Amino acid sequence: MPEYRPEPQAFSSPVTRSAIFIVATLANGDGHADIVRAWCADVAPVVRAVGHRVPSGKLSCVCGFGSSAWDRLFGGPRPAALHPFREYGSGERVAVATPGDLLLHIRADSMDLCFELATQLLGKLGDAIRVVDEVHGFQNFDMRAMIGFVDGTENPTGREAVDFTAIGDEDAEFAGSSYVIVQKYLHDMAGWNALPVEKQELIIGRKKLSDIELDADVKPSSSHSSLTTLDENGQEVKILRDNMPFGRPGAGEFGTYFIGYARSPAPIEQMLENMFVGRPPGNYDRLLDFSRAVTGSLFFVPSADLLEALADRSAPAAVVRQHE
């Protein structure tokens, strides 16, 4: 018999043209916690029901829980690496931590499917939660970020995507699960667009048109790609990004919603430290001269099997916080 492995949620699904990112906090009251626990069993059936209306629409939803929410909703046992989002940087260059108990990452090839699924899932939660951030993202020309460069170039694919994102034997009780960090960045597009393309390429570390990485003797150590590339024992450590542009031109708002999945928060946190503090300290990501993080949260993403099973968890007898 082949070894049973829990099915991950759909965080490695194909790239889609639209997405909705919802971050919410839990309302006070035990009755509200009961509603959220029961809702865990509803997520997959609702996704199937809405997705069945447009089978080619590639509809999916990933659901994650923050550190304090896990304690309140499910108690122990606890995912080994789950903790509150850690801030990095200082002054005007800070990866800020903002409230977040529940994450919904909804994707499809059309916004109507995303919108309908968000409406149905939030309707079932009612006043048990309070939405603190909602972003509607879109796929830009040639899969480019708001700043004009191709995003997600180094994403792992196939089996490698699972290896880098799904928890394994290191926390066997939560195998098939993952961690995700989300941040909302706002860009100074006037300042960015005033730069010559050659200067932009040095900041990013890639050619703007071709997406080819700059040669090592040209690329600055402070480039975005340099500081977000991690090496462990001669092997690159990867994360899975599904970033999306968003904005409101009438309000002068132009942004990128960063969302990164990994089997541990550690590699993403190391990237953030490299970007905001510098490697070495002071050699920070010059993209941050034009981009400002306004949200930041860390969530645990249970496997699809565990998410459904969480509906049957009893209310924790006591809240025990074990934060790293």
Second form
Amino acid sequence: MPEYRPEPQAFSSPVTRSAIFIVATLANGDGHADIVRAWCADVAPVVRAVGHRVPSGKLSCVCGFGSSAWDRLFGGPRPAALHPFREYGSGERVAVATPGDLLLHIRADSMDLCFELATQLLGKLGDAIRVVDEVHGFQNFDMRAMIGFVDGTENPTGREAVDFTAIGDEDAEFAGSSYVIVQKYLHDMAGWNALPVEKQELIIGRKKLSDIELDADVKPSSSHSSLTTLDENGQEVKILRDNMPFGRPGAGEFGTYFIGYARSPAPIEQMLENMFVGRPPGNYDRLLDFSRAVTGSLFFVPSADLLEALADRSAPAAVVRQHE
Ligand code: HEM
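Starting from the form predicted on its own shown above, please give the structure in the form predicted in complex with protoporphyrin IX containing FE.
Below is the entire complex, every chain and molecule, led by the chain shown above.
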């Protein structure tokens, strides 16, 4: 008999040209939790129905649940490392925590597919949730972030991507599941563009045009690349990112939607601490002099099998008691 391994949700699917990120909170009131639980079994068939209309469109959707939402919807057992998003930094430079019970990360090569799937999935949820943030992201020229540098180069791929993102024996009951952190950043593009390219390259740690990493003897320890490179017992610990630029030029809004998946929140949190507080403290990421985090949430991403099975969970005892 082959070993049964739960299938992760589609977070390591290929990069796409478009994405919609939706963060929602659960509405209070009778019956709403039942609607969200039942919806968990609808996600895969709805993705199939919409995606099948354009087979080459690479449509996918990943769903995640925040810490308190998990307790309210599903109760125990709970994922070992699930907790609310922790803030990092102080003063001008803070990785803020903002409300988030449910995340939808919808991707496709064209926005019409993303739009249709978002409409169908939100339609089924109805009043059971309240959307608190919705961002429509686009792929920018040759994979460039809003700040003009190529983004995603050091992402793990293939087997490595699964190893760094899917929970294994450390929390066997949730094998194949994952964690994701999202943050919405707004950039001061006038300030950033006023910097000479050589200064921008020292801040990122790579060449802007060619995307080649700066040599170790010129790359500052405060560069974005240095501060987000983690070493554990001589082994690099990676995360899987699928950031997207977004914005409204007419409103002067230029942003990056950061999204990072990992098998534990710890490496992403360590990167945030390095960026916002500094490694060592004070040696922070100068990208943050031109970028402000305006949202921040942490979600648990059940495996595809678990997501479907969650529909059959009954209301947690504490919640049932509240309504008696
Ligand atoms: C303002 C938002 C951000 C922008 C515009 C941005 C942009 C970039 C760019 C251009 C690179 C270099 C190419 C590559 O992807 O390997 C990079 C690398 C990276 N970023 Fe970010 N990033 C942002 C926020 C974050 C955050 C919040 C984290 C983690 C908490 C993060 C983690 C990483 C990691 C792990 C790498 C690869 C480092 C390496 O191995 O060299 N980034 N980012």
